[in-house]
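In the form predicted alone, a lone chain appears below as structure tokens.
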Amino acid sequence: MQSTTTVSWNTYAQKYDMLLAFNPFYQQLQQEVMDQVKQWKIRPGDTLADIGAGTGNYSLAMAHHFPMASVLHIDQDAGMNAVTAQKKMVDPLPNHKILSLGVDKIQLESASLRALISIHALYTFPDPSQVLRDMYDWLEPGGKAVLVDAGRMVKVFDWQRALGWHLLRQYGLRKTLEIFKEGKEVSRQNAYIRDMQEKGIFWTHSHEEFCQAVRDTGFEIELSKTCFRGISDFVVARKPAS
């Protein structure tokens, strides 16, 4: 019988932030996303959302930067949300709300969001095109979306090698080995992600295909590029004002 591997997002959550602290590629991506977010024109009382928000690194940063707005952290994984809740124990952020919901269970009114982000989540959803249509509906006219999606196959060994060279230069051999030992579960989960990509369970796409999927929804694309060492697509989109 053929074995089936599945990604344990709960397990992934336990080590994700540790890897983020040492991985320059994650750090660069977070900086690029927040550079775009900080350009948003947000009014008091506006609502923002992070769809597939993971361990809250982006949603919490948004809540910090826009204290006059409400920020919805939306993710269905209990482990991811638990890590986010732990962070909020240190910094409560009353304008930040965690919603434990699958993407198919989100019930937001049309035009209720001023802006949203979705980072490395779309490819995991059963129907990414429907999620894009929902995002378009949830945004008010003129609303912005920052969408980053992993469209190409995860090359686990290639990533380990690139990260290893960086860590060796930065921290030396002993610390590098400690980091890899601590983060081995992330590599295992990334291998599972690749397996699900190969089986067609997770969405794979070229940069052009991703941009076209965004345009097909009705969005106007203001910026598009590849990122994350070429694996992911980075799109800044806008719902037309009329």
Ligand SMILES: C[S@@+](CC[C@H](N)C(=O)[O-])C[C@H]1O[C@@H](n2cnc3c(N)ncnc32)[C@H](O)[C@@H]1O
Second form
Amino acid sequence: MQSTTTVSWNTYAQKYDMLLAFNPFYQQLQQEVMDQVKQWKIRPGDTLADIGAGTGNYSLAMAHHFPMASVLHIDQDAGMNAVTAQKKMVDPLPNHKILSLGVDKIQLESASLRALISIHALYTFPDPSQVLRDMYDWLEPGGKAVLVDAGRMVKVFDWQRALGWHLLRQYGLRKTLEIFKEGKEVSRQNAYIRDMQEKGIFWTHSHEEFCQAVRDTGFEIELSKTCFRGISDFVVARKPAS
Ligand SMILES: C[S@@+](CC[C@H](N)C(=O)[O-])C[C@H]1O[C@@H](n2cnc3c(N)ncnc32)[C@H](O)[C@@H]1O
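Since we've got the form predicted alone here, give me the form predicted together with the named molecule too.
All chains and molecules follow, beginning with the one already shown.
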């Protein structure tokens, strides 16, 4: 019998923000997503959502940028949500709400969201196609979605090498070794993710397959490209206005 090591989002949460602090590819992606989000035309009282929102690196930025809208941070992992809540102790953001919910337990009304994002989360969900259909339903006609998903296998050693070069140039050898030591858990959890991708537990897809899945749901695609060193797909989609 094959054994499967399972990613622990709860354990990952303790070191997850090392990605935001030190990983230039994560930083670049966050910038690219926020560049899209900032183009949204949001009215006072609108509701926005981040599905699989992790430690809030995107949902909190959205709440900052749109103080007149409500932002729903939705994630099922208590550890990820606790890290987000800690950040809110420093910066309360009354328009940001954390919902501790599995994606299959979200009960939003049809057409209740003006826009949403889901970043590196769809591939982890038990039924990504159903979640895409739900997202379509939750959005109002004309509503926007920024969807980023890791479709290809994570090559952990290749990533460590690329990151290592970057850190060496930026910080020198001593600090680089310290960062790698502290980031051991990040590498371990990424290896578990790869294992789950290999076993077909997590969704893997080509760029075209991802775009097709988004189109099959009814969305119109406004922009699509690969990102995150080619392992992920970046799609800006829109629910048709009528
Ligand atoms: C790779 S992290 C991405 C976090 C964040 N979007 C980011 O890019 O920083 C995937 C997130 O999906 C969440 N997740 C996994 N399965 C879930 C499910 N069934 N329902 C809700 N959230 C889930 C995990 O807890 C984790 O926070």
